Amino acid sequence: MSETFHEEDESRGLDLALWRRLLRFLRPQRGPVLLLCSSAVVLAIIEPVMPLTVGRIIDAANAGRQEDLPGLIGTYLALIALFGLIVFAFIRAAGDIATGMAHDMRKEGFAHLQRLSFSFFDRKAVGWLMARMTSDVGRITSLAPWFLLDLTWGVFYLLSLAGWMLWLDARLALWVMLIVPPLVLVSAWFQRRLLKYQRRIRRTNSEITAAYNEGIMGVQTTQALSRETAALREFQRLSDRMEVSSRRNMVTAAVYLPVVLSLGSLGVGLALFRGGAALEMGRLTPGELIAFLQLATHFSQPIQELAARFTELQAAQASAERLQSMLDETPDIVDPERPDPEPFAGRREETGEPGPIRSVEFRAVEFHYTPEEPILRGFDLRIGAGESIALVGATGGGKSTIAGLLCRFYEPAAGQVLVDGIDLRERSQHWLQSRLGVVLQHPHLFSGSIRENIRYGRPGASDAEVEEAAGRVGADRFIRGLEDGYESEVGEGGCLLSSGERQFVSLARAVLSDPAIFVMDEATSSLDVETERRIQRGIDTILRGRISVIIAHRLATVRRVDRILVIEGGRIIEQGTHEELLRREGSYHHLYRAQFARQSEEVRFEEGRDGDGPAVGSAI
């Protein structure tokens, strides 16, 4: 699985400091919060008044005071109407709070993710991040307003009930309050059990989600290796664990409710037993006794609700911890405090053309993903204005790392990467990245039309500029051949286009952004020769007049650059033009023979067939 799940500490207590940190998302919702809390207080006050009013109606009817009945009944109806209005108010307020918190959390979370460095995304799976922004945020925001409501209502309701019972008959009220200690102890025991099972359910659910995601993403591999039955067994084991934990949780919850109701009934029974004596002694009227019994019946309710809400809060703590840990992540790469040496980043304000870059230099660069396995050791390289270079060599030699450091996806552990003699750490990330054009082996396209994807790096470009860029890289022909042309949908990740078509779109996107530095990482390695030949013309268009770094195995790409660097063990062991390196018969010559021989034969055949140039194989 892409994400490792650890056993949660089932005895962990409530972390109030964590929840206080998340309270900042409540501050923008001051209005709804004030409405919610005031509604809860008013509700806690008027709820006990309703049975008291019923008691007075009973006493008035029993005493034959008919003239009092209309006023009392009117009061009762007014209380019902007020009750309904308050319920509407706090439901509306709770919805506003939940929606507002979710909006702010997701906005802050997404903005924070945009600031984090590539190394963070190397460590965290996409599913993990999606769960933080969806299910964890949803869990927190769906709990927060109702916890706030029940906490406010529960405390004031308990005080209100106790106050009215003590006012009606203090001795009888003390008898009813005898159920409070056992009720609290029973609630605490059951809620701990429920919390344990809920944590097991959430943990297993996370594993099921990950397994389901991997099963969907890897369905072709599973079918190709005939592992459907084994995959089903693995998934079934997780489902069985979920079923066992869910059943235990349901049984515990089913036992808890009748136990609480029994304790509440015990309190009512004590009130009824002792209330009969109070009635005979004249301390209470029949109406007051009925009102007292109703108050006693409700006395266990806020304790039960508060216990359940605190359990939910503790159960949601894992979600809060995961969300806060993501928000606490600090970028490995940060902008300098002082502004960039040039006020306008990316393009010249007057012409819209890229600002000139005269040189890129790696000076004694060291880099490692883990200290035990260094990738680059004292790496030095200088690239001049308008120069294109190719990085070749065995897998793991450090080629993609060099490109990643140039793009400032990562920071060097030691040494410097300089642009025009200025360390990239003294520039803002926007300054560099607005001048970069990057084309990867598997380019990512966003859901939408081809036109929108080409325009992605330069939103203000006109339709004519988009089509011109596509024409320059040779993408216009295939685009116009589609039924909807430039308005054709690419699908999620570009799934409705072939690999070659996605590369054409990504090249057009790079041309339209007109980068000062162009980086291409294995962009043609998965394409057939004919598609590569067509794309190569687009690449040639991009290379002209700008610093370019190409990582490629394909001969057609490598042989056109100004300089080829053979990278091995994080060092340059050979460099020169294609012809120079072949004549030396060194590492590049062997690499060429081993890795490029088949491609060269295909290219020679194609070139000989259409007369595009001399046979490449003759260079050996």
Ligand SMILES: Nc1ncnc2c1ncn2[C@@H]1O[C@H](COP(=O)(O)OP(=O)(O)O)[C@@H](O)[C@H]1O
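Numbering follows the first chain given and starts at 1. In this text, rigid core is short for the largest set of C-alphas that superpose within 1.5 Å between two forms. In this text, all values refer to a predicted model and were calculated from it rather than measured experimentally. First, how it differs from the form predicted together with the ligand.
- In this comparison between these two forms, the chain bends at a hinge between two rigid parts; from A464, R233, P258, L23, that hinge is at P258.
- Smaller rigid part rotated by 8 degrees relative to the larger one between these two forms (C-alpha superpositions, whole degrees).
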Given for the second form:
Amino acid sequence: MSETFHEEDESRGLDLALWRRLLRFLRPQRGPVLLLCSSAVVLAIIEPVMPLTVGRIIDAANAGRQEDLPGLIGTYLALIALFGLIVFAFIRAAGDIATGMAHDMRKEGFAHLQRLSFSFFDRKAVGWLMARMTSDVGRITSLAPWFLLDLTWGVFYLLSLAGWMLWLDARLALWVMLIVPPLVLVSAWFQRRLLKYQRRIRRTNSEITAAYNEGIMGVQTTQALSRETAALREFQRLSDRMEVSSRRNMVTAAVYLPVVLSLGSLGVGLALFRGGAALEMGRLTPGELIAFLQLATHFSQPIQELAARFTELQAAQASAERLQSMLDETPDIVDPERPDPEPFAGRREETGEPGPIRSVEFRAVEFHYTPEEPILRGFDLRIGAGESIALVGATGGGKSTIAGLLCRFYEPAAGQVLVDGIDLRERSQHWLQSRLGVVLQHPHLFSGSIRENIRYGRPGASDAEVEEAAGRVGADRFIRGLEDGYESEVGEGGCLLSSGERQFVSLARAVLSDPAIFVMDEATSSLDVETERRIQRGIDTILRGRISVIIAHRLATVRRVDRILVIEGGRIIEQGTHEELLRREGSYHHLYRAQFARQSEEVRFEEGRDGDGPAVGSAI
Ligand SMILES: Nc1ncnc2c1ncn2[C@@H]1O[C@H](COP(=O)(O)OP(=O)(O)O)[C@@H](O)[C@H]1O
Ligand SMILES: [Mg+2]
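Rather than the form predicted on its own that you just supplied, could I have the structure of the form predicted together with the ligand?
Full assembly next; the chain just shown is listed first.
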């Protein structure tokens, strides 16, 4: 949240370079933009013709030239019709521009986000990104066509009014134009104040939204800790600030309008004062004077509109900055220029699908998230064909980091991660992704059915194959128990399923994709012992015949892997099979003992509660 306030504050003056960069989104809208601008120009030119025609009608009536009247009135009506047509055209064009721009910006933004590396998403919250794609894009695209319209119209309208007034009576016109400098100054002053209050209102508004969010999400905690009064007081303070800023904004706006109108009237007054003389001296007819006064009345309008539009543009600048900064992010991980080395090696002859992988190797890998805090220093590890390894150890040891480097979520600062002897950086990202199956602690399910979610692992798979994969990991039992079976909806992000069920689905998905390398990071840590035991069979199925890296908090999960590595401070401090490590009575033995004791407690507690919990021995 604090970041948002910060960004609003930074955008003071109008940053034309920034807006110019966003202009490229207007380029595909060339047609509607042309229509919009030409409508604005035509409008600016014909608007002053209407009072002039009225003046002609008056003069004709005065002079008793009845025969001129039908023609003049016809002209007037035609102008009104044309006016309506133009308004229709530019509203249409503005709508097309806004829709087209929003479409392109969202498309580019989405495509860009898909390319960005993990390190970017470490820094930016999902909510922040969503706001960029929805509210910022909406704000910019709803403003852009109207800014364009008013800019073109305003400039041409001013010129056209001035032109017609000069043509009618140059001396009188100069008197009217005396109001321009004070009008510009006053407008600039008021608009600056309005901008300030608007920014303050928006800032307070987002703080209030955040407070609402916290208040609703945390209501149980708040009540449990009896913090309602404090929460309420904080909320009151924000609402008060909102009220003050809103009032000031309204008062400023309320004062601005009459001031501008008075200045405008001053111009008209001057014209009227001097106009009497012009009339007497015969420089103007009464109809021309009336036309002139009408033109003079409109003279302040484009200045006022332009000032307001520039303020809007400046107010929307924070949105533009954030959107542009997101589009400017470059992915850290890029594909090499050259095609993948030995593209056909390691493929199964008959199907052309990726074959098994013979080795994975970390060679002198250095890695840090922030330079001050190195995580891996000269890390070495070799995993052979078909070997399953487990990484265990206390939280913060670097297990997830090692897995992340293998998945190329991050890249080493020095050293290499090699697959089949080739540095991952020499491969395309697609090469690795099509051979990798990853199951994380909180697997992501997409809204849709269970079947669709499993099929995500291999889009071409048949229904039978989907069900077979679910059967192999032991997921079919719970799926068949659901009312709609495989067609059951999982809800947004899988919210209709329990975390154990989501884990079953993601394991089935991994089995279906039949990856050459399988990585699982704390996938079962949040499950209860009983569910974990049921899932264990599925995991054992996956490990067979492929390179696997399993990270698990519960040591029972990893007992059967080929090699267990104890990781501490970014180093392997012990390795071997479960039995070897227990015999050695080192760190692993220690970890195992501690967990055994704790889980016996847990199991005993569960048994005491419902009477038929799992036996102690099988829980480990
Ligand atoms: N995205 C990240 N940004 C900064 N530091 C991180 C990030 N992820 C992990 N770390 C730090 O790296 C170290 C190793 O973390 P991690 O690999 O997650 O360990 P483990 O999986 O063994 O718990 C920890 O000190 C952790 O604080
Ligand atoms: Mg971890």
